[in-house]
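Below you'll find only one chain, the form predicted alone, shown as structure tokens.
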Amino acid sequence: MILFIHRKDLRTSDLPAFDAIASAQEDSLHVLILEPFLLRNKRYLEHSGQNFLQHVARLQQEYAKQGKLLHLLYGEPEAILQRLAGVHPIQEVSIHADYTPYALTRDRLLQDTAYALNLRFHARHDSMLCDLEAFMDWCGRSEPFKVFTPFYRRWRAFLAQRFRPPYAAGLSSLRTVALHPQLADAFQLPEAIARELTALAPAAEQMNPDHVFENFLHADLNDYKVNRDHYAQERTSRISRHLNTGAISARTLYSRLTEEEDIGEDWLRQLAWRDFYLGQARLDRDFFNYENVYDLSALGTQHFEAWAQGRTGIPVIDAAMRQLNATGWMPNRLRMITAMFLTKNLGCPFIYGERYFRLKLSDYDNAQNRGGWLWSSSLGFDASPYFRVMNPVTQSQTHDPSGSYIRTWLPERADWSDKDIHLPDEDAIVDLKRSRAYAIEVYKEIMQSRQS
């Protein structure tokens, strides 16, 4: 029997582990473990946790529709494995690999536990569109790409030659087995989380990632290059909340995209940026540690709460933060503007914004979120130069001239003129010109402080 553990792969098709299980022609016990650390401090009530649980509810429904068994458990993965192996004839543990510091530690414990029990252990790569090891070997490189453009050229050529299409085996071809009742009781979900899953089930049933992407392909792909920064129009794919939980795979998106007459090169670059950051998470030893590589002691947190609550007095910043807090969504350009404003104009260490987005973004992904914050704060590979400080007023005037986005999220400005609606309040917490000059001075020193 093979034990398969779902994590950031909340779907029932195009899974390398499913192909392996189908080839082995063995029974499989399928579990999804909700881990206390990842749901601590009631994170399941935040937008990121709600999105994850909604996809968990949808996965339960997909299993049920196909007459298969999925078991939701709560606890430490290695402890659960120990108990499962004691009552089930498990011979192999199968997972899809994850690469955050927490995930690496967790999976080492899981692997050590499996080996101590004389079980086979397989962690298969699934998150990236290109196989990283094969890609790096094909490029003749051992060090990660530090600039996106040459990475993209090689990535594009590699996929043209060696793209691995979606895996054929789906859940319907597997023989799933029941969980021993004693274990279901021992690792049952806390009542509060169980209630949330039940409450989210109706919305989960209406959710269909494939339809979301098809609608984008037919309605908005051709105009994506023009419309993506016009954030008031909301003409982007909105597929990220599904992709980042693994409810749909990057392989499926690429396959469908390349079937189109116009491949949508600008949207494809977004998948490349995703792989760029996922590759850094695995290859850049400092990716999860840049806050300790540079001396950020000149920065402070005195304005963080005002930023988080949308009370800075800079209209587009406050509108974006209010949308995020209310809905769990923020258009990508506004993520860059708000992040750069916090780190540069407000002089706050990026880790505070990164952690806030971790809770509030419904499409949160650790590597993508950190990559975006490193870019905005001029740290990491191919980041924005330290002397670049976006002017939020100019950005607002350029990408939403009529101010319709601000009118939506700052109704107190609904009657302002198209010219005045973008301008800072008289009591805004910082002066944009002076804070920009100070940020350039401070970040120049930060760039020179890198520890070897």
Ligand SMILES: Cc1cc2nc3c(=O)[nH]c(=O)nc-3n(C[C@H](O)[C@H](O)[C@H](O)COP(=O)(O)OP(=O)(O)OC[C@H]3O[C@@H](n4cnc5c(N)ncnc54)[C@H](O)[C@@H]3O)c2cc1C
Second form
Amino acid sequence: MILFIHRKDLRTSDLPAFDAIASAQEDSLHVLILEPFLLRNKRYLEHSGQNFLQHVARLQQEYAKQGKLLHLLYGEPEAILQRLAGVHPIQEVSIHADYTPYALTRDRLLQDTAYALNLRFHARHDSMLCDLEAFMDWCGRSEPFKVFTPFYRRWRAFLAQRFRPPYAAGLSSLRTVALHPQLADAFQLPEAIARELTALAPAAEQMNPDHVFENFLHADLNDYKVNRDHYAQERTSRISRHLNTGAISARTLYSRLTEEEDIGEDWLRQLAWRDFYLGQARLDRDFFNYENVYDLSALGTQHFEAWAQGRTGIPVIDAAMRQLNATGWMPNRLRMITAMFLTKNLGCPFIYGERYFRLKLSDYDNAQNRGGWLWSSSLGFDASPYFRVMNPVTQSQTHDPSGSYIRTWLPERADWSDKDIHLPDEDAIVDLKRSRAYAIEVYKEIMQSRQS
Ligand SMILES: Cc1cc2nc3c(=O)[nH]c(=O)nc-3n(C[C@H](O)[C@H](O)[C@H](O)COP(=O)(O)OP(=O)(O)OC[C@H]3O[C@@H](n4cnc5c(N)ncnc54)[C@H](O)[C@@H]3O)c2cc1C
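Could you please show the structure of the form predicted in complex with this ligand, as a counterpart to the form predicted alone just displayed?
Below: every chain and molecule of the assembly, starting with the one above.
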């Protein structure tokens, strides 16, 4: 019997592990473990936690529809494995790998436990569109790409030659087995979480990542290049929250995209950024540690709360933060503008904004979020130059000239003229020009402080 543990792969088709289980022709016990650390401080009530639980509810529905068994458990994975292996004839543990520092430690412990129990252990790669090892071998490189454009060129060529199509075996071809009732009791979900799952079930039922993507392909792919930064129009795919929980795979997206007459190069380029950051999370030893590589002690948190609450007096910043707080969504350009504003104009270390987005973004993903914050604060590979400080007023004038986004999220400005609506309040918490000049000086020193 194979124990399969769901992770950021909350779907029932195109899973490398399902293919392996089907080939082995063995029974499989499928569990999804909700870990106390990941649900701490009622995180499941924040947008990021709600998105995850909603996808869990959907996965349960998918299993039920196909007459298959999925068991939701609460506890430490290695303790659960120990108990399960004592009761079920498990010979192998199968997971899809995750690369955050927390996940690596957890999975090392899980692997050690499996080996101590004489079980086989398989962690298969799933999240990237390009298999990283195969890609690096093909490129003849051992060092990660530090600059996006050359990475992108090679990545495109690799896909054209070596794209690995979606895996064929679906859930329907597997023989899932029931969990011993005693174990279900021992690791049952806390009542509050079980309640949330029930409450989210109706919305989960309506959710369909394939439809989200199909709608985008038909309605918005052709004009993506022009529209992607017109954030008031919301014309991007909005696939990220499904992609990051694994409810749809990057392979499926690419495979579907290649059926289009015009493949949508600009959109694909964005998907490449996702692989660029996922690759860095695995190959750049500093990726999760830049806050210690540079001396950020000249920065402070004085204005962090005003930023987080959307009370800075800079209209587009406040509108974006209010949208994020209310809905869990913020368009990409506004993420760049708000992140740069916090780290540069307000002089706040990037980890505070990163942590805030971790809770608030529905599509939160550790590697993508860190990548975005490193880019905005000029740290890490291929980041914005230290002297680049986007001006939120001119960004707003350029990308939303009529100010319709501000009108939606700052109702107190709904009647302002197109000209005035972008301008800072008289008592805005910073002067854009002065804070920009100061940020450039400070970040120049930060760049020089790098510990090798
Ligand atoms: C400070 C900051 C924080 C961010 N945090 C996250 C996060 O937690 N999770 C997340 O998925 N994305 C994050 N991003 C990247 C980007 O904003 C989102 O991926 C994008 O807005 C998702 O919308 P979409 O699915 O409509 O994207 P589309 O424009 O339709 O693009 C398609 C896909 O390409 C990828 N993509 C697009 N833009 C980027 C980018 N700049 N970097 C990496 N991948 C990209 C995403 O997987 C996206 O779903 C962050 C960006 C910044 C600047």
